[in-house]
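What follows is a single chain, given as structure tokens, in the form predicted on its own.
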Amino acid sequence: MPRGTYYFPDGFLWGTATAAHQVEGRNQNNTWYAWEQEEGRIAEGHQSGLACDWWGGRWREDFDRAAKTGQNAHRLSIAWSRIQPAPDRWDESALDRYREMLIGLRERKLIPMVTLHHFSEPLWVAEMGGWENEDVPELFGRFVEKAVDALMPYCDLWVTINEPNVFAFSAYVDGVFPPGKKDLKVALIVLQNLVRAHARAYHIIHDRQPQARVGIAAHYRGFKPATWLPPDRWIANVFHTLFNDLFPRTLHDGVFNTIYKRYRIPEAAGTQDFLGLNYYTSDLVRFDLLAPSKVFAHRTYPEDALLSESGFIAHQPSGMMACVKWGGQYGLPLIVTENGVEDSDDTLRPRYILEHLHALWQIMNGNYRVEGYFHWSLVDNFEWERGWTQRFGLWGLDVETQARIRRPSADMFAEICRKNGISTAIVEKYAPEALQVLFP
């Protein structure tokens, strides 16, 4: 067996990613808290509660964990609902709290990446129709002005909107995110408003901070036709176009192309300095005339796929290569802003990380410029409609006691970060089952 190390470029960002509602706790003024109070919305009736108690200050110990294990960056989000709890009121103490967090990252030599919208907004925004209301992009812009003015001394790497495609489809097609609607036409209206919100935020940030780098975090999901039959190929292409392509392509050329109709949003053209890529898994897609509520598609994983403990994710590292290749078409620097797997026992995660990073290294050697990798996540957190049933953290969390449980993957990721690469020794130590894949 050959021995060696797959090295990543000097200056590569190694970090983890989190989101405000999932880790902060104690936020009762946003759409997700209200959603948690409705019966049947969250798996097993779970609620976020204290989450990881970051609002109570436990971000300090988690940032210490990140820094002490070799990470050099962290992606986190800030909550619109905390900073602007009412249309006519700003909470300066919340901004102070976020300043303290960003200063804490800097003090630990962790480069901050700040996400401005990660799936939640204030209740007062929801009460006026949420992202269906064409006035919300302007309101979001005012929030961005306030937040960036306060935080730009400590951050110049911004994600405007996390996974706009997941947000729109989950909230307005699948109905599992608030407000729980199931209407593709409404989802497309929401996506247009999100495009306008991003464009407004992009220009606001650059007006204030010309050296800033601004992008989105796009969720890429592979959609492969289940058979060679034309209906399966057609529906796979529809999903790829509407879910993967629609939003970032609009930010590239200013044309919102839904296959059936095109809209021009000229202010959005050229509003990305980098493209964030969130990749977890890929689907096989079969056309199903009897499934209009699922956009006429039946989506499955390959029969021989290695699945996460609830079957939520299939281990498909080749999809990482497809994701980067797809992202490369826009001619922008790329950053993997999320990648991870639910695994409370930490039996699949080491292999998942190693094989996905190996796939990333392979595609980067095809002259794709990838600047960093943020693992989802630093610590177990509240996984939206799935509550506490899924555990994505390098550190586990006892929700009752707030104790952190160090998983072997935390040590493995630390070795990768410090080495800036994947060595034979790391694979042998943490995932020997992957040796034949990485070092054949």
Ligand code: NOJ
The other form holds:
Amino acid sequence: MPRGTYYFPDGFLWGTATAAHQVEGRNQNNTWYAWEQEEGRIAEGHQSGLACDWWGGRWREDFDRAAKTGQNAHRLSIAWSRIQPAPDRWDESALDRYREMLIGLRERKLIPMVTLHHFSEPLWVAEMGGWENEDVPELFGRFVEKAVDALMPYCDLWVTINEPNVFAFSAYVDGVFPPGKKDLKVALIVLQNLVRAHARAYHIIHDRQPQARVGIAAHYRGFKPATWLPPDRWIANVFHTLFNDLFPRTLHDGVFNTIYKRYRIPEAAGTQDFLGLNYYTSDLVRFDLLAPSKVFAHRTYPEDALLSESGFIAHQPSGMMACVKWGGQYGLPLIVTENGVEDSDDTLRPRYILEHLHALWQIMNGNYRVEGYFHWSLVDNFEWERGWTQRFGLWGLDVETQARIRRPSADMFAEICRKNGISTAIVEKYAPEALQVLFP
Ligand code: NOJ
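Can you now output the form predicted in complex with this ligand? The one shown was the form predicted on its own.
So here's everything in the complex, that chain up top.
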């Protein structure tokens, strides 16, 4: 067996990613809090509650954990609902709190990346129709002005919208996110308004902070046809085009092309300084005429795939390479803004991380410029409609006591960050089952 180290480029960003509603706790003025109060919306009736109690100050100990384990960056989000609790009211104390958090990151030598929209809005925005309302991009812009004015001394790496595709499809096609609609046409309207909101935010940030780097965190899901049959190939391609490609392509050329209809959004053209990639897994897709509510697709995982604890994610590291290849076509620097797996006893996570990073390393050597990797997530946090049933943290969380439980993956990730690479010794120590893949 050969021995060696897969090194990443100097200055590579190594961090974890989090989102306001999932970690802060006591966030009661937004769409997700209201959704959690409705019966049957969240698995096992779970609620975000205190979450990881970051609003109560426990971000300090978690940032310490990140810094002490060799990470050099952290991606977090700020909550619009806290900063602008009502249309005519700004909460300066919320901005102070976020300012403190960003200073806290800087003091620990963690480069902040700030997300401006991560799946939740203020209730007053929902009351006016949420992202279906074409006035919302402008209102989002006002929030961005306020937030960026306050926080730009501490941050110049911004994600405007997290996973616009997952947000629009989950909230307006699958109906599992608020407002729980099931209408593809509405989802397409929402996506266009999100494009406008992104474009507005991009220009607002650059007007104030010319050196800023602004992008989105795009969720890429692999869609492979289940067979060679043309209908399966066609539907897999439709999914790729509408789910993966539509949003970033619009930000590239200013044309929102739904295959059937094209809408021009010229202000969106060229509004990305980098492309953030969230990659978790890939599907096999079969055309199914009897499934109009599922957009005529039957999606499964390969029978032999290793599955995460609840079956939510299939371990398919080759999809990471496909993801980077796809993202690379836009000619922008790339950053992996999320990748991870739910695994409370940490049996799959070490292998999952190693094989995904190995796939990333391989494709980077094909001359793709990837500047960093943010693991999802630092500590177990509230997993949306799946509540606390899924555990994505390098540290576990006891929701009752707020105790953090260090998983072996935290130590493994620390060794990788410190080495800026993956050595044979790391693989032997944490996931010998991956040796045959990394060091055959
Ligand atoms: C992507 C989302 O951005 C994040 O909020 C979520 O927790 C992870 N996927 C895992 O499901």
